[in-house]
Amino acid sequence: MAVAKTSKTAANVPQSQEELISGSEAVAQALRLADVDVISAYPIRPYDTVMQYVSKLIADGRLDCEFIVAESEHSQFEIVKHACSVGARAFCGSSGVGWMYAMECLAVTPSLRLPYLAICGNRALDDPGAFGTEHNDAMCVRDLGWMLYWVETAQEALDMTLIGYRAAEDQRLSLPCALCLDGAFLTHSAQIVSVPPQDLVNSYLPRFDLGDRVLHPDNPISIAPQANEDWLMEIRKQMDAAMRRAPEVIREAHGEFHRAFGRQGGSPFIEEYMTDDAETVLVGMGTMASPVRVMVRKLRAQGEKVGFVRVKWFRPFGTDEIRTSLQRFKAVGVVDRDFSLGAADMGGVLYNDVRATMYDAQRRPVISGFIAGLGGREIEEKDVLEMFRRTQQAGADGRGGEVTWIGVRE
């Protein structure tokens, strides 16, 4: 770790400090700041950056909690589920197939309503091995009550930890949270973060208290009961009010980090890039924004009306914010790091959210679908200058539909 100077994130708030640090070491200070009761920890890459730095700062006397290491991802998922239940704020990762191995722990969580926060440090589902960067781990969750992000930056990575535990334990939502890290390109790249103060983050965040729903001697309640047909129903329509509720609470969260931190400004959902008279734009989640980016710069040096649109929460769905940007555009193509075999279109996950969401829009643009990056395979530029050039194709016949996969070899 390397100090590079201290700064202040916003007028008269308490200096921060300016480090060098990855992604996985972001989270560790993040956990750091936001006083974590009960850690769990099983190691499996790309994931396990975190647990090294925690352990470091548990060892240096800078982090003070249980620090519990389990003999298998699904037991490391049921410590901090049952730490949670007791009042604890918890935290756990996985990735890839560890990720999978925990899927009884992670399906029952949501209807639990126990908000720990979690990182999937993003791989590839085995076999065959492979350990680049995936989206479908993670994925496996989006329809059971999992509150997702995907993260970008080092940077973003300590926000977000520290908002996703505002929003997942504010009680209109008590639902859990993972942060999404694409493995490599994030976990392990070192950037520059700003580290902010203990004292302000206290004023942020509020110790966790989950209320009457606490497991105690003293208070005798049921959890996980045998519902059956009897009360299932109700037990899912609880957890769809609370996600409905979420997109307000993140925009609450959202807005009081920005106002006290000077970061995370602007829509939760979405973030725009060169897009104010865009013709055709990217969409696409996670690290794979930086190249896109640098693309669009270029294409727009040569006259090109080109912007990026990047999606930021996945579940709750920022579906108001998508459909309002992307009605404005002519042809928008969306980038999957992941696959769904056999979906309509033969399209990403990502793809048919889109299309679904500009189904109601007033105004629906072409929109295209790609398969880029599997494996962790990189997205060169010549991989983004031919999604946009399919995308403005696309546009110019006026004929959406089509996926293609890119940088495969023939």
Second form
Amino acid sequence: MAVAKTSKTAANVPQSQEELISGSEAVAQALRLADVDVISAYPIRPYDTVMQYVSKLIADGRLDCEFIVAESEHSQFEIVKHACSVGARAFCGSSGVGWMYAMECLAVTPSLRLPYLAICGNRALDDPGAFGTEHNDAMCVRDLGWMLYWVETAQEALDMTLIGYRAAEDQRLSLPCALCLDGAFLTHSAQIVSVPPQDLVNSYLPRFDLGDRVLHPDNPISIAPQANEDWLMEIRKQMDAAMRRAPEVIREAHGEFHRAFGRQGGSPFIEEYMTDDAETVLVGMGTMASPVRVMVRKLRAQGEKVGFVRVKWFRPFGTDEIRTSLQRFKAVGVVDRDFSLGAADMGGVLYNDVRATMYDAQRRPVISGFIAGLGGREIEEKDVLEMFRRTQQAGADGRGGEVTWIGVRE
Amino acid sequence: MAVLEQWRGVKAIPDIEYFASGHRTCQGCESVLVMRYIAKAAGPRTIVTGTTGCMYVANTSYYSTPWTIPWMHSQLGAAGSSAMGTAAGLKALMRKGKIKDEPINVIAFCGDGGGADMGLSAISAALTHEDYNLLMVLYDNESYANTDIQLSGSTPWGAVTTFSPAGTKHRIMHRRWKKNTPGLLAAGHSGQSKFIGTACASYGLDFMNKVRRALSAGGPTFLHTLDPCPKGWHYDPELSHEIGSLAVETGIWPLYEVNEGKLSFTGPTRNILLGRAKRKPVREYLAKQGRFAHFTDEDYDYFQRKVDDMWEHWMIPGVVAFEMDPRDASLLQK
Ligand SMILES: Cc1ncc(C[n+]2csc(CCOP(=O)(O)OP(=O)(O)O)c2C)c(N)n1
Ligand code: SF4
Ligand SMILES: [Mg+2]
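Same protein, different state: after the form predicted on its own, show the form predicted together with its partner chain.
Up next: the whole complex, starting with the chain shown before.
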């Protein structure tokens, strides 16, 4: 079992450094600190900026790893999967159609229980070609055993890379983990980031150890022989059992991180903003949190009881936290930066997950759904205002279930 | 990389098997012999990955794996990338002192569907990564065998498969000539790869020594084997070895290797080129197989002409599938 000691920051220990870097560079810095062994790259905007920073770190001798520029995303993800099988800490990533090109490899990795880390720089799926953010790419693996986290800031990108490895590699889970970064808004925007010193990271993140599942001549196992109906259901149930353990392991990983670095305290699953006495809240993931928070402050200044709940870990879904949180409110509006055409009430993926979560709540709020910001369209203050107004109105009418596309030209 | 000396004669081959019982392949399956040979030739300090196909589905079942050396499944088009990932992982861990630094062979196998069709780009990419010691073995049973014998880019012209049945309107449904996969890889990659070759399990010693030369060459290497498949080729399983030999003796499947940029022919192919043996008519090979049972004399003639072409007109017989334009031929003579 992967257990790390919490380090006490002593006076002579090197301190963290503040740097003005993008979300992508923050991930690259974390990969350096995590001493990653194998990285495979293939170009696609916007995620590939991570790989540009990685290659520079390697070129400058600051990161010692095998860096393979693959000839396709399929190979990229197979390369890291197999590197991971021999015990190497591995990293990979993609965006949009690139992520989809790797889909087969993404699909098989959780059942192999190979815990590498990937980023999905969220991008709209072609056609037509579009660079902007949309969550459907990463959402495609949501049922398969990938742990998924939606990042908001560059600091969080760095921190979550370390937390992600720690949780994923924990032998109670041994599941792959993807960090989702909104294309452009996060991958390409510079923010002040505190970059921790190496020894602090070393004390937080133990060395990767696959134990008796490592592929090596000293451990001559066969991995993933054909199973069929004899055994597949048991194997799936083991994956389910691992995912059921994930919330606890995630809480531990965040807790230890908070103790060691002083960040990422609070719930790993949700972050509430101005919700104390709120009656109406919006719920969403990723960088949309910024414009929503701005609007929350403006409406609060006018005396309105509004707030925001950001969903952070999406798989595993913070069922308990979300249920406990949202049942306090009268009206909830869920903002999806994805679409799920033909789904229940024609709602987005997050919307229907939230509704399923609230079905067994003691008190059910009225829940409205919104599809917003697709293809990287900015979610502006007026859009947030409209979503609050519609959510409030639905609450007043006691009638949920309506899904509205926001900011669409007629 | 490992240095494996050549076995001089069958008596030098050790008895021990690393690919043991437990598989469920058809009687007379030559592809499974390929597995046994590569494991034997490589020895115990080896990691093998294998793509989906007969050598996975029929070969490696949960709770009855025949592999006594470490083995892992990889996706159908992933022979090249699984080999690269395995080799890269080992390399990084050894360099960084995280595991013992020692030679470990990395072998990835794939079928013709997985390798010559779907996985060709990954195999080609792997052959450019001179940093990694690995061997990719493409076992060619000339169809997508595991899914019920469908034609692949490696299926011979005219053969009946479940996607190319002989019908009343179209006697020949499969009208594509077999892709020259080893030739195209050798022509494209021998500057980067120190070993690219062909083999056939009918010639066991030649086969295993090629595996050992490839593994000792260093860098990424490739071996393409032709494997008679009784189920897909429709013949009596006891004929497998004989049919493999006929593929070579008719000149349809030339045995060669490009070793450090130098081409040499082996086995009966060499004898044909030296004039010590005559190519047998292709009909001797084709007529033994039910998949060609619908052939007319015309079809046999067409097949023979294509094979003759390969020996008489190709720039390098059996390897490089074009010749110089006579107007430019003199340019190369200087
Ligand atoms: C991506 C993908 N497509 C299709 C299949 C179905 N499939 C399983 S085995 C197989 C045959 C592969 O043929 P080949 O590589 O020649 O190996 P063989 O079965 O002939 O040994 C196919 C098509 C698959 N496993 N994966
Ligand atoms: S179908 Fe052919 S390749 Fe597959 S197991 Fe049978 S003989 Fe071997
Ligand atoms: Mg085949």
